[in-house]
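Just one chain follows, in the form predicted on its own, and it is written as structure tokens.
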Amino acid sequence: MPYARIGYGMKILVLNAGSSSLKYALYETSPEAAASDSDQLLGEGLIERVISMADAIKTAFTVLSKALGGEAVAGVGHRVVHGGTYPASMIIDAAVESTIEALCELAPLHNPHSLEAYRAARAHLPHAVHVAVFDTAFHQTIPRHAYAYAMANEYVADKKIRRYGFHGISHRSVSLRFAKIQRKSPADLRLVICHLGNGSSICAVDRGRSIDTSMGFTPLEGLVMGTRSGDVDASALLHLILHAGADPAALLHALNNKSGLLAISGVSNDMRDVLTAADSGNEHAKAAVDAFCYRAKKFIGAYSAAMNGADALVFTAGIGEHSAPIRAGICEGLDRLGIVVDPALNQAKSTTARCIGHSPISVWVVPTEEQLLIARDTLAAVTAISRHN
């Protein structure tokens, strides 16, 4: 494979298949470019309201045809939400494909679409190295006392019932990026990272390793989210099923799609709309904002305790990067923990990484670079094959 010679730039395609969307990006990179942050983004796009992922892949290839320039793509990186207990990104072979398919029952909104995108891309690029980059992999360093549910063994043994954690690509990306900004090794830092968007999670990254995260068996656990409830007493759900005649499937759908900010506010699952309503005096919207901030505040305190302190609190993703009122609301009243946001720095508009609080635990906004990390993991797989050959 001449395009995979070590030291030469190679083209890496990144595919991020959502439940009804496809993000794609094409990079030219090399091990040297990755080390110096000089990877080149050649093209990117987003296709929404996807009905057929195969058709979306075809559209993406058509859009990127000029950037591809007739040159071979060395590797294709696929974001896969659920990778079970895989501890790292994996080249997709028959065994890995089978595992991803078996995990569709645990991530029904995501894994099936990732598989469909992979199979369509493989048909277009049969000679490329296809790599699965898992959201769950970063969290495989979480210790047993943090990932195990204290349930009777007959309900958890050999049934894959445990806390997996998600958003791992984003949390890993931000932790690496922050360390580079500080000119330190990730092994020197304790970070609490808040990935806040329509789906939200908080992660304790202790010296480069995830030791706990708010999402669990599925992405439903943890924070109040756009349409997801976050933490709910299991007995409340069983009570609705056993004594109120609730249908389990309908209840699960409601917890994922009709809860969270949408349910509390009665306005929207979009934090921008909820904040606008709250500022206009809507008490339900204000309650939704308060619940969102309070739940996040509790996890920040818990994870600071789990690591015996923290060097920085880092916000990322749509809400985390762009909503100054939410960052301020979450950090309000954390001064005794050493967390204080500077109002002027917090309000300043910027799309780059920046400090918004020079407190004992500094407060930062660091844009997530999930697609770039997927590209670099794919690059590593391609170069490893080249070295072996």
Ligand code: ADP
Contents of the next structure:
Amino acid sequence: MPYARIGYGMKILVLNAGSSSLKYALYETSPEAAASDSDQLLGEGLIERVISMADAIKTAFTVLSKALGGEAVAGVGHRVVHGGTYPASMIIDAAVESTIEALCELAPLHNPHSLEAYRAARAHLPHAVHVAVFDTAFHQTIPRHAYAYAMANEYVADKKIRRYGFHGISHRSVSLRFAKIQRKSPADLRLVICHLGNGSSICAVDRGRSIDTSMGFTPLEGLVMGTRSGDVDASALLHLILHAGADPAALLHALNNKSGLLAISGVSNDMRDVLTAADSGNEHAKAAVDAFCYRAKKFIGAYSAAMNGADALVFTAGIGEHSAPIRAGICEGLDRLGIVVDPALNQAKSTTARCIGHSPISVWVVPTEEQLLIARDTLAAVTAISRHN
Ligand code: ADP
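Swap state to the form predicted together with this ligand from the form predicted on its own:
Once more the chain from above appears, this time first in line as the rest of the complex follows.
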């Protein structure tokens, strides 16, 4: 009975170390279970306000000990925000570890935490296969004309200063899931995916490959976000530094932590609060919602043009999955582009993937499954190793 073990394959642990939190999930899966979407989630959790990642990992292991039931964990998948130019997930060996360490310079809020989580997890599970799943990897297919900043060579010659793109795990997860729902190959689809959460980005996925995305050298570029400004003319920042006495480090902090919805609304970085304030007549909150929607709309237009049209516009993440008014606001006035949201479908409460507009470019909500994608990449790496041995 070779298939008796479907869904009862290997135990795969997923660790997603953020700037101040640790999300973890334990799956039992196998290649067959992954192919038939029957991977089993055995346990998951979130630890917030993490001071020591090693302590957080210890807590996660304690919580999961029952679900683990003394069985070995075959693989551990680590979400790593910055993977430089790695085009795919990598088994972590000494070389990969030192690359992730070198990239801490480009992602100082994230990569050090991933490394700390990795080292702690490796100490707990020295025999498991540890895999790094990068947020940047999916965007390595972006062509040079889209990733290069048109800057003087002396500043970009070392090739570090370029657009990398982020949220790749989510954009890839949603594009694969959407293709599965449509029973189509990703190679037959052109998608504009809007990942709208605390951090937000839009991605043009042309026949399965990311060809452009709104975040750039760091996750600051692009859309208006909870506390991040998104696009700002670089000259404005240099003007503040050179002529208005702004401290560069304080300015960078403000752009990342005190800008976006929070700054425009003066109310909150949380879209729910901003919408409530806008509904009760707060003009600043309305302006924040308008700025958020307008910026997203511009990128949808840009990416539709980049792909010579699109088959679907897909919303995901906290705001994308849950906020009907924001989805409606973004799509308002896009009918001549072929995008129309159906108000009843848009407002229907649901947590599953669904179509909310049957226009020429159909409009969808597809929940992101980042942890599952990390688990499956890890499973694939473990399986490849065992085939090799
Ligand atoms: P992260 O980017 O940290 O992973 P999420 O994808 O969970 O975050 O998105 C979080 C954001 O989603 C919150 O800041 C909140 O503004 C927004 N959000 C969640 N539910 C709703 C809702 N029902 N309406 C509007 N916004 C929502």
